[in-house]
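Below you'll find only one chain, the form predicted alone, shown as structure tokens.
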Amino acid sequence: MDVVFNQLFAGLSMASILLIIALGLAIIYGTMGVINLAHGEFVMLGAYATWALQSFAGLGVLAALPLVFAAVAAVGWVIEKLMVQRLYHRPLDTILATWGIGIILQQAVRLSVGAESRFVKGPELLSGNTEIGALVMSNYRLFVIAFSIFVLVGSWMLMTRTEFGTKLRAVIQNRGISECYGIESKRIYSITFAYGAGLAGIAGALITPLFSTIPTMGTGLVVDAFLVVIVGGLGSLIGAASASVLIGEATALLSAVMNDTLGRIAVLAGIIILIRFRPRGLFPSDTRN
């Protein structure tokens, strides 16, 4: 049981990272219908921005979080304005365009800082472990779990309890009618895309003390995040939260029982079966018009 509890905690901490990444994907797709294949590269940019801020400005991970969010959100805003905005209602073109953007961002990082692994030191404030019986929990991983809940609640409040959220929901329901009422849908789309990119940047910053930072680090993470969004229901925040916990915990437990490769295969098989019977996911969102 000690091993099981520790694996559950490890799965929960990984689920927290997936949740923050998947929230950005879910928000962008739910609002704009855009499948953003460059989302993993936004995670990578967040990780490298954190490394740069620590290496050259002496900022720790916690202090770097708001700056990383702003920087990656700005990159997302520029990309949406220059390319994505021209491809609305052309999903195949958008997939191809964002895939190309991802490749460009990866190569830009390779050319500017190199392809070797970079490492970021975790915050001293959160060093050490918390022990409850035989359960050993990293303080930093506990912070990541708590922060992911904060991001989830904050995103939900932004979407449901603010003027921006009201306008956003109006654009999702019917873009044409909302524009008749003076809502600038293009501006709403730009802000939403930037917000989703900023969330990916935050996820990249949070994982830097846990994993090495390389130009291709976002590729595997975004695949898992897409699985979370599909299982949870496209565009659903609650679905993304539920699916991230489900996939994270299942992967951790099955990897412990079998091995990492077989565990991931088993999880993927379970997802395929689930989609067979619930093709719209666990918590499908309302249909966009």
Given for the second form:
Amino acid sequence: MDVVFNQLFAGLSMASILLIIALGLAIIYGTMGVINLAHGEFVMLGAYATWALQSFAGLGVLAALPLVFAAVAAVGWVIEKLMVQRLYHRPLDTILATWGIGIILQQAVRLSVGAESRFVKGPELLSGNTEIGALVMSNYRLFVIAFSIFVLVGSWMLMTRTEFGTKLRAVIQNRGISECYGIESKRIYSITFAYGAGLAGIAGALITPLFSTIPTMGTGLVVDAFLVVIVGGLGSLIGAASASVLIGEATALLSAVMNDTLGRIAVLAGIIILIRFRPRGLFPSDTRN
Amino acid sequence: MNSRFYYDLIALAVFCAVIFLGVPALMSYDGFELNTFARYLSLAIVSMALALSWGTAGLLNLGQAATFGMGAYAMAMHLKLKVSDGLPDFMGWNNVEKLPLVWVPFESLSFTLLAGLLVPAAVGGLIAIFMFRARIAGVFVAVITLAFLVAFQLLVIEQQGFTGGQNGLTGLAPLTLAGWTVDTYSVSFYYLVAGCLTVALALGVYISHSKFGLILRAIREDADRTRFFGYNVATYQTVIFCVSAALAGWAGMLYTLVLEFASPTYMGVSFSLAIVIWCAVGGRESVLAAAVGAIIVNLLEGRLSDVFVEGWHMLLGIVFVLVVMFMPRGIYGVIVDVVRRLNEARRGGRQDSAEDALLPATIQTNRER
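Now show me the form predicted in complex with the partner chain, since the one above was the form predicted alone.
So here's everything in the complex, that chain up top.
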């Protein structure tokens, strides 16, 4: 029984990381139909920014979060202005172009910082474990779970309770008519892309104490996050949340039953079958195209 | 025979002349240089295979490397069995006592050659039936094939006793083809690969100009309308997926011969996306252009990565982004545009609307719903 609970916790911890990464991707995909394969590299940039802030400015992971968000969002904003904006009418091509951007970012980091892995210390405040019976939970992982829920609620509030969110949803539903009402859809798109990139940066900052920071760390993450978004359903925040919990838990439990690799293969097979029968995801949003 | 087919045949003939006569002469029949070039030619086959499914039918297959890897492993298994006495060495290290049943038929060369084509085709066909019966299209095809690729590579690495795991299959025997022991650093081996590429390209050009190819292009432009005309869209998509997978497997077999080992990196996500890059740079609408794209990018990589070891990938990324943004139809699109402008100028501005209407619609109409 203890094994089951510990695996459930491991799954939840994995789900929380997947969720923060996938959330930015889901918002970008849901808003403009752009599949951003550079998203993993935004995560990597966030991780390196955290490392730089810790080793050169002495800032801890938590203090660095807002700065990292702003920095990666700025990078995302520039990329959107220079490139993504020109490709809105060719969604399949954005997969290719953003992958090219990913290569460029990855190489830029490798050339400037180096290919060897970097380590970031977790915050002192959250070191140690919380134990309930035989269930051992690392405090930092608990914090990441709580933070991912905070980010999810924050994004949901942003989408539904603010003027920006109203405009954003208007643009998603009908870009042409929204423009007639004076909403600058291009500006909305830029801000959304920057916000999604910023979230990826935060995810990068949060995972630095858990993963080693290397230039290629984003490639594996983006495939997983991409699958979460598709399984969750086009642009649905609830969908992204439930899909990341589903995939995280399924991976953790199946890995315990079989082994790590076979567990992952089984999850991938499950995802393929799920997409086949529900191509619009678990929670398709009812937008008119 | 329309004029477009005629142009393609001329281009194919020129291309063959270059790879059969020009390249060996330029490299002064040096075995080492020709081996490198044979590698580019085998990669050109997988690139043109992608052009068939992506450019012609609009199915972006991000898992092309999986079928390529199957062909590569089929050939490597045969060559590994020939060099080892009964049980391949790595199986002993992994406590595999007996030769696994799947390995046994690979003793035979003809079985291996057939398996290298038919296994990828069968797997590609199964995925295609699975997807296209449900009318999966666009981005979802890319996602499913990508997920399959990742799962397949994990499986190959995991089954270390059968596949050699992360190390792949190394220390292979040379291939003996009807009494001829293939020396991969020889001129004749280069001609073998060049001949394979020519056959593959001829097949590709034939398919794109047949009625079958025309229907595939119709599906690319609007699958629903094609369906309303009574064509079974899923069947057409499945067949082209199988052909593309078989060609990728063929390329994989040649690639193993050139490099003399098979490795799970052949089935990696970055290799699969690299194939997409070659195809996009050359021009996805034409199989010949996609093959030329693969050769150009790999040739540049071979030359430039010596000069800028790290900077090369950066350069590749920048070039690729620029191509996607400003040359969505690749080098081929630029050539077609230039030829059309020249023709218009020669006619003195007199528009030939009938011929313009025959030009392929741009990729921009290839939209999502």
